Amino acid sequence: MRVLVVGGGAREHAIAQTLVTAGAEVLALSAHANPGLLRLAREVKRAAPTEGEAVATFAKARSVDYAVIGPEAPLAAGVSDSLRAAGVPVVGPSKAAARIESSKEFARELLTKHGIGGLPRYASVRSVDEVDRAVAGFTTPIVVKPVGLNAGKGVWVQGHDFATAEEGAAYAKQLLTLGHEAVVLEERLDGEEFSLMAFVTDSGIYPMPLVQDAKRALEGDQGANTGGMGCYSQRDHLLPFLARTHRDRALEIVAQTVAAMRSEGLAYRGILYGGFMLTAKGPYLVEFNARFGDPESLSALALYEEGNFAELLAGVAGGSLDPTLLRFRLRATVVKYLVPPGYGLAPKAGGTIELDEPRIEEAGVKVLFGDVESAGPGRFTMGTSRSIALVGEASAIWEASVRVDAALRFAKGEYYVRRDIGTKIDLARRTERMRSLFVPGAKPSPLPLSVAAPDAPPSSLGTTAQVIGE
C-alpha cells in the first residue's frame, strides 16, 4: 500500500512511522526537510502542503493508494478536495467540513442551531463598535479567540493574559484591526482540559485514547499559549481526573456534531477531535479539530499495535472501517517538546540540538522530529516552532514522564521543554483541582490509584470498546 503522507512536523513524523510499520510504502510532502521523514519515506516532495493542485499532481503521478493531510492549514485551504477531484482517497474533510476547526464561529453557530450541548455561552463579534456592547453582556470572566486558525495560538483567558474584561475588550479590538475576520467571546470555563480523537467514517465514529495536552509554554501552566507543550494519556485510555461517563459524554457530543454537519450536506471523513473542558457540571467545547492532534497524536499513535495502521486509515478514506482494527494497547505515555528558547512568543530560531539517539532509545524513548533539519550527524538546526518530541511509555503516567526525563540527558543544545507534564506532583494537582470543584471545600485526599499505583489493573478496555455508529 502506498501512502501520501501531506506535512512536515512530528505528527507526520508519527503517523508515517505508525504507517512504515504496519508495511506500507510512505511518500511525503513538506514545505521542509524533516529529518524523520526523510529516513522514511521512499520520497519526500518539498513543496507548499497548502497548494492543492501540486499535492493531487504529486499524488496522482506517484499513483498513492490515499493521502493522510496532517495539519490544519491544508484542509481549510481545500486540499482534501483537489485530491478527491483526482480520485485519490483523502483521510481529512472537505474544506466546507473543515470549517468545524477554521471558523470557531460556524462551529457554535452550528451547535446552538442544533441544539447540541455543552457550549459556553458565548458572543460573536466582528467589528470594533460591538466590542464593548458584547463584552458588557458577560457577568463572568471572558475568553477572547480570533475566529480563524492561530495554530493553537491566539487565545487570550481572562485571570491568565488579562486581568480586567476592559483589558480583555482592548485585545478584541486589536485582532479586529490586524484584520481578523471575526473575534469570539466567551465565558471562562474552569476545570481540565482534555483531548477526544476520534476516526470519522460514514458508518461510525471510533474514539482513541484521551490526551490531556500542555498549551502553556512554562511550568505550572504558566507563560503564553502555545501550540502544545506536551501531552499524557493514561493506561486505560481515560485520564486521572474524570470518569467513562465524561467520556462519554464527550463523545456523544462529537457524534451528534458529525450527525448535524451531516444533516446540512457536510460529509466527514477523516480526523475529527473535540477539545473539551470537564468542568463541575460535566464536559463543555473549548474547539473542535479537524485531523490528528500534535501532540495528541504522538501519545495516541505510540500505542497502536503493529500491523494494521495502514489497513485502518484505508477504511477511513473509503468510508468505513474494520472496528477490530482498532488496536491500541494499555498503556501510559508521556510527550515533552523541545523548543526553541523563547517558543510561545519570540521563538529563537537556529540553534543546534545534539541528540545521542541510540542511547535515548535504550532508554525506551522514541524520537520525533518537528520543525528541525539535519545539521550532521547527530546534529539538528532549530526552526521557529516544536523542535523535537521526545515519547515515553509506561504502565503509569508519572514513570513515563521520568523516562522522558532521563533521555533529556542524550539531548544537548539551547533548548527548553516542559519537565513537569505527567509528574506526580502536576497529575496531584490537576486531580486535586477537579476533586475540589466536584465536592467544594473537600480537603486534600491520597494521589488517585492511576497516579500512585503503576501496576493498578486498568478500569476499562479503554476508549476502543465504544463504537458510535448510524
Contents of the next structure:
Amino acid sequence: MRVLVVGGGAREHAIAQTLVTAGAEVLALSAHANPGLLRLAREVKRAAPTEGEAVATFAKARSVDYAVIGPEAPLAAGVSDSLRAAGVPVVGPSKAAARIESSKEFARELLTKHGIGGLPRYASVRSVDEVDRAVAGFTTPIVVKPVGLNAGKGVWVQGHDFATAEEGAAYAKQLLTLGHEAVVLEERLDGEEFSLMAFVTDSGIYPMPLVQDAKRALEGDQGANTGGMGCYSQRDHLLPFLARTHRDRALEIVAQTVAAMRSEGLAYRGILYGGFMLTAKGPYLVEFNARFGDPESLSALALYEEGNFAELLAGVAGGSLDPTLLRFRLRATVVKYLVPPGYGLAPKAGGTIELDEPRIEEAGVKVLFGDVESAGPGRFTMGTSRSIALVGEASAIWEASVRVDAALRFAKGEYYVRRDIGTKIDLARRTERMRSLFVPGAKPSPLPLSVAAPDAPPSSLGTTAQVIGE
Ligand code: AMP
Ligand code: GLY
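What about the form predicted together with adenosine monophosphate, after the form predicted on its own?
Next comes the full complex, and the chain you just saw is listed first.
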C-alpha cells in the first residue's frame, strides 16, 4: 500500500513510522526537511501542505492509495476536498467539517443547537464595543480565546494568564483590534484535562487510549499555553485521576457531535479529538480537533499493535474500518518534547541538538523528529517549533518518565524540556487535586499518597474498540 503523509512534524513522523512498520510505502509532503521522514519515506516532497491543488497533483502523480493529513492548517484550507476531488481517499475531514476545530464559534453553536451537553457557558464577541457587556455577563472566572486556529497558543485563562475581568476584557479587545474575526469568552473550567482521540468513519466511532497533554510551557504547569510539551498515557488506557464512566461520557459527547454534523450534511472520515476538562460535575468540552493530537498521537501510536496500521487507516479513508484492527497494547507511555529556548512565547531558533540515537534506543526510548533539520551526523538544527520528541514506555507512567529522563543524557544542546511530565509527584498532585474537587472543602494533601496503578498484566494486548454505531 502506498500512502501520502501530509505534514512534517513529530506527529507525521510517528504516523509514517507506524505505517512503514505495517509494510506500507510512505511518501511525505512537508515544508521542511524532517530527518525522520527523510529516513522513512520513499520520497519527501518539499512543499506547503496547505496548497490543495499541489498536494492533490503530487498524490495523483505518485498513485497513492490514500492520504493522511496530520496538521490542522491543511484541513482548514480544504486540502482534503482537493484530494477527494482528484479521486484520492483521505484520512481527514472536509474543510466544512474541519470547522469543528477551525472555528470555536461553529463548534459551540453546533453543540448548542443540537442540545449536546458538556459545553461551558460562553459568549462570542465580534466587536470591541461588545466586550465589556459580555465579560460582565459572567459570574465565574473566564477564559479568552481567539476564534480561529492558533496552534494552542493565545488562549488566556483568568487566574493564570491574567488576574481581573478588566484585564480579560482588555486582552479580548486587543485580539479584536489585532484583526481576529471574533473572540470566544468562556466560563473557566477547573479540573484535569484529557484528550480523547477517535477514528471516525461513516459507520462508527472508535476511541484510542486516553492521553493527557502537558499544555503549559514550564514545569509545574507554569508559563504560556503551547501546542503541548509532552504527554502521558496509562496502562489501562484511562488516566490516574479519571474513571471509565468519565471516558464513556466524553465519548458520548464526541458521538453526539459526529451525529449532529452528519445531520447537517457534514460526513466525517478522519480523526476527531475531544479536549475535555474533568470537573467535579464530570467531563466538559474545552475544544475539538479534527486530527491526531501532537503530542497525544505519539503516545497512542507507540501503543498500536504492530502490523495493521496501513489497513486501519485505509478503512478510515474508505469510510468503514474493521474493529478487530483496533489493538493498542496495555502499556504506559510518556512523551517529552525538546523545544527551543523561549518556546511558547519567543522561541529562539538556530540552536543545535546533539543526539546519540543508538544510546537512546538502547535505553528503550524512541526518537521522533519535529521542527529540526539535519546538520551532520547526530546533529540537528532547531527551528522555532517543537524540536524532538522522546517516547518512553513501561508498565507504569512514572517508570516511562524515568526512562525518558535517562535517555535525555544522550541529548545535548541548548533546549528546554519539561522533566516533570509523568513523574510520581506530578501524577500525585493531579489525582489529589481532582480528589479535592470531588469532595468540596477537602484540602489537597501536600505530599503524594499513592498513584493509581491498574492491575492489568503489562505485556498483554487490549482493545479500546468500543464501537458507537448508528
Ligand atoms: P483551546 O485552544 O481552546 O484548546 O485552549 C487551549 C488551552 O487553554 C486548553 O488546553 C486549556 O488548558 C485552556 N482552556 C481553554 N478553555 C478553557 C476553559 N474553559 N477552562 C479552563 N481552561 C481552558
Ligand atoms: N496537543 C494539542 C493539539 O494537538 O492540539
